[in-house]
Number of protein chains: 2
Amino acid sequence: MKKARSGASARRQIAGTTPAAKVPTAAAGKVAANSRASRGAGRRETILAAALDEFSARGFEATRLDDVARRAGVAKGTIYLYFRDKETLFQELVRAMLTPVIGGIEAMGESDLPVNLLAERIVDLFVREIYETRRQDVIRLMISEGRRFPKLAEFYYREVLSRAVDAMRALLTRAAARGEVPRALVEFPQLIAAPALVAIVWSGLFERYAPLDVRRMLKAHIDLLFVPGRVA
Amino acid sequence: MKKARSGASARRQIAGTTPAAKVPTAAAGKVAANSRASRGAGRRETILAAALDEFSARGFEATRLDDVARRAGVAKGTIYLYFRDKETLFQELVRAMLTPVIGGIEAMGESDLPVNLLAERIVDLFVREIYETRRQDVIRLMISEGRRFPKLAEFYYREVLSRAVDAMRALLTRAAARGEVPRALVEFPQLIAAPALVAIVWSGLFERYAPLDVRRMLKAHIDLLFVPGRVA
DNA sequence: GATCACTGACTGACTGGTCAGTCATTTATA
DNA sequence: TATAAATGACTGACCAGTCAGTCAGTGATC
C-alpha cells in the first residue's frame, strides 16, 4: 500500500467521503436519460460494482485500479473523482453492501415465534440475502483483509455484527426464558451463526473439490440444536 | 502478486520443491555447532520462521521478501537458494506447519471412547495445538489467501481438511451407532468444527473489541451437541 | 431556435516510489 | 587453493495517484 505522496489529493474531494450509500439502486430520478446529471449519479454506483468485481476476484492488494476502471468504462481518473484513495473505495464497497442488510437481521430478534420455526426463517434470510448474493464475497472480503482495516473492521462489528449477536441473543434469551432452548446459546451466540461462516469459507476455497448442500447443513444445524424434548 | 519474469529463475531450484518440511525443530543433529552444514540446515527453518511472521501480519501480497530477509538475518538472494520465489516460501511453509498435525487428528478418529470424553479431548487438541500456537496464523492465512492458491487450497484440502473430515466422520459413524449422537452430525462434520473456525476468524478480527473465551464457547458447543438423554 | 461563453465531469499520459527476482562479487569452509 | 554459500546492489516491471487538458452539456442572450 503505496503511501499517498504528501500534498495529497483532495483537489476536489466530491463523494468520497459521502457517509451513507446505496450501490445497487441505479438510475435516481426523473432526470433525462442521458443528461448529465443523471450519468454523473450512476458514476459512483457503477465502480463500485467494478470495484466488487475485481476486489473479490484478486483481494485488495492484488486489485489494479486500471482494471476497476476499464471494468466500469471509466478513466482512472474518474476513481479518485468519487473516492479519495484505493482504501476508501473497499471501504465504502463494504459498507454500501452490507449496511442494508443491518434492518432484516435486527427485526428477526423482535419477532416472538417459536425458535425453531423463527430459526428457518434466519436460514432462509441468511442463504437469499447473503450467500446467494454478491454480499457472500464482500464478507469474504471481509474476512481476508479485515485484519489490515482496522477501522473497517471496527465499522463491520459495530454497525453489523454486534447488532445481530444483540438480536440474536435477545431472542434466545425470550426463548431459554420459555425452556425452547439451553442456556449455553445465550451466552454463545456465535454458536448459532457458526455454519454460515463455515458455508461461506468452505465454498470460497474448497467448493470445487468438495461442494456442499449448505442449506441441507444450515437445517441439520438448527435441527440439532433445537430439539424439541431436550434438557435445558 | 507481479507476474513471475518469463526466463524465471530456477538457476538453481534447491528446496523449494522438497516434499516434506517441518518448521519449528531448529538444530538438526551432531554436526559441530557452527559448521557450514549445521548453519546451512538452520537457514530453511529460519527463513520459514521470518516468513510465518510477516506474512502474518501483513498477507502474502504486501510482504516484502527484504523484510522477511532482514528478520532472517539473511541476504534476499539467500531466500532465493531455499525457495524458487515467494510463492513457493509460502506454500511450503503452510505444509510445512500444518503437516505435523495430521496424525493427531486421525489418531483420535480410532478412539473409541464415548463421544462426548473424546470431543473434549478434540477441544484440547484444538485449542493445545492450534489456537495457542502459531499455527493459528496459518490457518488464518490459508483462509485469506487461500482463495488465489488453489494449488495450495487443494494441498490443504488434501492432506489436512478431508483427512479430518473423514477422521470425525468415523467417529461419528460409530457414536451414531451406539446412539450417542444424532445421525444428522455424520453427514455433516464440518457442524463439529464450526465454532473453532469462528474462534480463528473472530479473533483475527474482532478480539479487541469482543474478547472471545474460546475454551468456554468450544465447551458449550460440545454441551450442546452431545445432551445424553437427547433423541437421536 | 440559434449562438456562444462557461462549467466541471471526465480523461489518460505521466511520475515517482516500490519490490520481486538476478547475478557478479565476496566470504567461509573443506 | 578450490568450491560452495552467501551477499546486496541492481534491473525492470508495475501501479497508485496526479493534473493539464478536453469537450459535452447548460443556460443566458438575442
Second form
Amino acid sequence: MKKARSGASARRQIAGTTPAAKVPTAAAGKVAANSRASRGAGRRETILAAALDEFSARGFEATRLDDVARRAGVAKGTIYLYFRDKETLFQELVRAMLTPVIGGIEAMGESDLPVNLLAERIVDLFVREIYETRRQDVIRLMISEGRRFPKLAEFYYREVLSRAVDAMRALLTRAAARGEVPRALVEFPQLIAAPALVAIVWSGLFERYAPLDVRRMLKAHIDLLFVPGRVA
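Switching forms now, from the form predicted together with a further copy of the same chain to the form predicted on its own, please provide the structure.
Shown next is a single chain and nothing more.
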C-alpha cells in the first residue's frame, strides 16, 4: 500500500478552496470580503492538515499546538482564532474528515436496494474514501488514543460511530424483513464493519510484511454473511 499522504493531500480531503474571480469594481467590497473568507477557510484547512500530521506522528498527548503551528506555517495565536484548544482541534479534525463519509453511509442506510448490492457499495466507499486516504489515520488515532482520552472517544462515538451503526441497523432491519440476512445482524451491525477495522489495524502494523488485498477481503466477508438459503 502507498504511504499515507500528507500536507496538500490532507487539505484536499478536508476541503477545497476556490480563489475569487475578477469582477467589476462596483463589487470590489464583496469580492474582498469573499477573498478574506476564502483565505480564512484555507488557513483553517492548513491547520487541520498540520494537526493530522502531528497527531499521527506523535499521538494526541505528545502533540503541542506549537508543533501544529510550526508545521502549518502560522503563529500559535492564529490557531486560537479557529480552535479553542487542542481537544477542540482534534474534534474538528474528526468532524471535517469523517462527517462526509458518514453522510454517505446514512444515505445508503435509507435506500431500499438489495442488501448485497448496498454492502458492495459500502465496501467501495470504505476503500475509496477511507482506506486509500488519510482518513484511516484518524480512525487509527481513535483506536490507539480513545481509551486514554474518554472525552475524545465519546465525541467520536457520538459524531461518527453511533451514526454509522444506526444507519447499518436501519438497512439490516429492512433486509431481515425481506429474508435477506439473519436477524442476528440487526442486533449486531458491528459485524459488518469488523473486517474494515481489521484492515486499518493491519495496514498500520503488518502491511510491510504481508500486504492485504482489502477490497477482496471485504468482498469475501460479504459473501460469507449473505449466503443464500442460510438466513435464520
